[in-house]
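One chain comes next, on its own, written out as structure tokens in the form predicted on its own.
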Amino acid sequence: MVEAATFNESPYSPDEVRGMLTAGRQRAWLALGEGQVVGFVIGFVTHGLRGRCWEIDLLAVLPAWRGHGLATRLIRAASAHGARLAPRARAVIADDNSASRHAFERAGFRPAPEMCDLQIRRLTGLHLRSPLTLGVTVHEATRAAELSHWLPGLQALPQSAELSVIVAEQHGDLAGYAELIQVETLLYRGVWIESLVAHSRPARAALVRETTNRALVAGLDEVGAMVPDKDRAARQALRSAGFRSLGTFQWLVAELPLPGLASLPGGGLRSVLPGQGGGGLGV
């Protein structure tokens, strides 16, 4: 019901979401009022090449009970959670969302420097696409050093079956990489462009073109990515590849613990999953 009378986009049955929240990676936090759910926010973890991140991915809380700090707490008890799991958290907003930024801040998260478009591509009727023959040519990268030229000081990969880093290779050459994490929201199943960097035009659209075949034969719902306004050559190459712009968005970024967390009062901070019962949020 709150996601129906908020974002209104998910695709999922209630059955299919009581899975995801119960089976996946995903943990949801419900703020209950009246006896029903009136807000709730879902957070996960993802693995890339700067190591594990929360997640803080869905934000909602009904019309009628905003204004009452929901939102904050929400934020705050994800992120209690979350520092157990990585050392910093994150979020997506955008830009003329001053709610959802006003709660954020107001939790301990910071606005990134940068504004972003977020460039999406449906993947429903697409087919494969044929490799390009430009000299490029694109392939799991297997070790550190193919990285080495963009990040030098990275030891490892990071092991993690959501992660994978392609490295393009243009005439022999290193030209490129894309950082690429699969993730399960409650509004779709996808790829996320975390990076993408090229020397070149033509390894870059490579690099999106076998991101794009890779998502295909996963059967997922779409590629996305956000993508600084500083660069427009990642940009133009994802337009070029069907990618549209949903809009301009912003980081918000947190190291954990929040600060003054650990003070809070325990009672206060539940998470709920379907068919667990119990409390949550209390209001």
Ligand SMILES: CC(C)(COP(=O)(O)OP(=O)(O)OC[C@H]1O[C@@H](n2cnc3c(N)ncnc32)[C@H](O)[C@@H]1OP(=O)(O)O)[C@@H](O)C(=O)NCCC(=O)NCCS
The other form holds:
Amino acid sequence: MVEAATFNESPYSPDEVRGMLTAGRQRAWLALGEGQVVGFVIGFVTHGLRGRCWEIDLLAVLPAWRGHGLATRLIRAASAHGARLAPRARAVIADDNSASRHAFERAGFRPAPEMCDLQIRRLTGLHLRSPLTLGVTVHEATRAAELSHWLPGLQALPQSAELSVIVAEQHGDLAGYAELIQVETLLYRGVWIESLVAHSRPARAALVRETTNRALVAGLDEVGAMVPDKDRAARQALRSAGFRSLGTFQWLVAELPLPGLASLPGGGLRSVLPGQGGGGLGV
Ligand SMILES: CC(C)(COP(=O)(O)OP(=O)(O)OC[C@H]1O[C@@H](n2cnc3c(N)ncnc32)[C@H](O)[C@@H]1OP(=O)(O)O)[C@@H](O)C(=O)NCCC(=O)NCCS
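Starting from the form predicted on its own, produce the coordinates for the form predicted together with this ligand.
Expanding to the full complex; the earlier chain stays at the top.
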């Protein structure tokens, strides 16, 4: 109901959402007012080359209930749970969403210095395309050593079913890599391009083509990337591959646990039981 009154983008039925929030990796926190749900936030863990991260997603409060600190409390409740699962947290905020930015900052997050272009490619109706060759081949990385040119400190590739790292070779030399994280949210199932690094345009284009093909084969809905504004080459490669910009966005980041959680105000606050799908947040 709150999702429909705010984002109104979820393609899933209430039963499907219930299944995702209990059997899947996502967890929800609810703000309750006058016996009904008036706000919610979703959190889930991702596992990338930089380790685990607690992703805070889809924060929303019904218009009549805004401006009372509910979003801030939802973020803090979700972050308290996330602190058991990951050493850091983050969220994506539209550049012009001051209310959301304030709520995250109030909760203890800080904006990352760089603005990003959020680029996505919806996959519905797309067909597999033959790999781009141009002297480039792409394969799955199996050893950290394949990335040592870019990530000299990386000891081992993290073992996670949701993470894959693909490497481009051009004329026999390593020419780039892409770090891909598979995610399921209440709005879509997709791949995030967490990093896209390449020495040449053909290598970059081949990595993007391979990413899209893999997402298609996996039956996913979309591929997305937060591309730092200064990374023109990546933006160009994604645009050429049919991605479109959703506008300027920013990461809001925090180390976990957030400071001062023990003294969180609000007598009605109840924490979420581990392994359960939803939590109550008394208003
Ligand atoms: C963003 C949203 C969840 C905030 O909910 P909320 O319960 O009103 O947030 P809070 O009451 O915790 O407000 C947090 C801060 O933002 C401030 N704020 C609220 N609306 C604001 C606005 N339009 N512009 C600037 N600041 C605003 C509040 O004053 C408060 O700051 P303070 O604590 O320093 O006084 C709500 O506006 C919403 O559902 N928006 C639509 C969906 C959305 O944009 N979600 C976020 C996607 S990342």
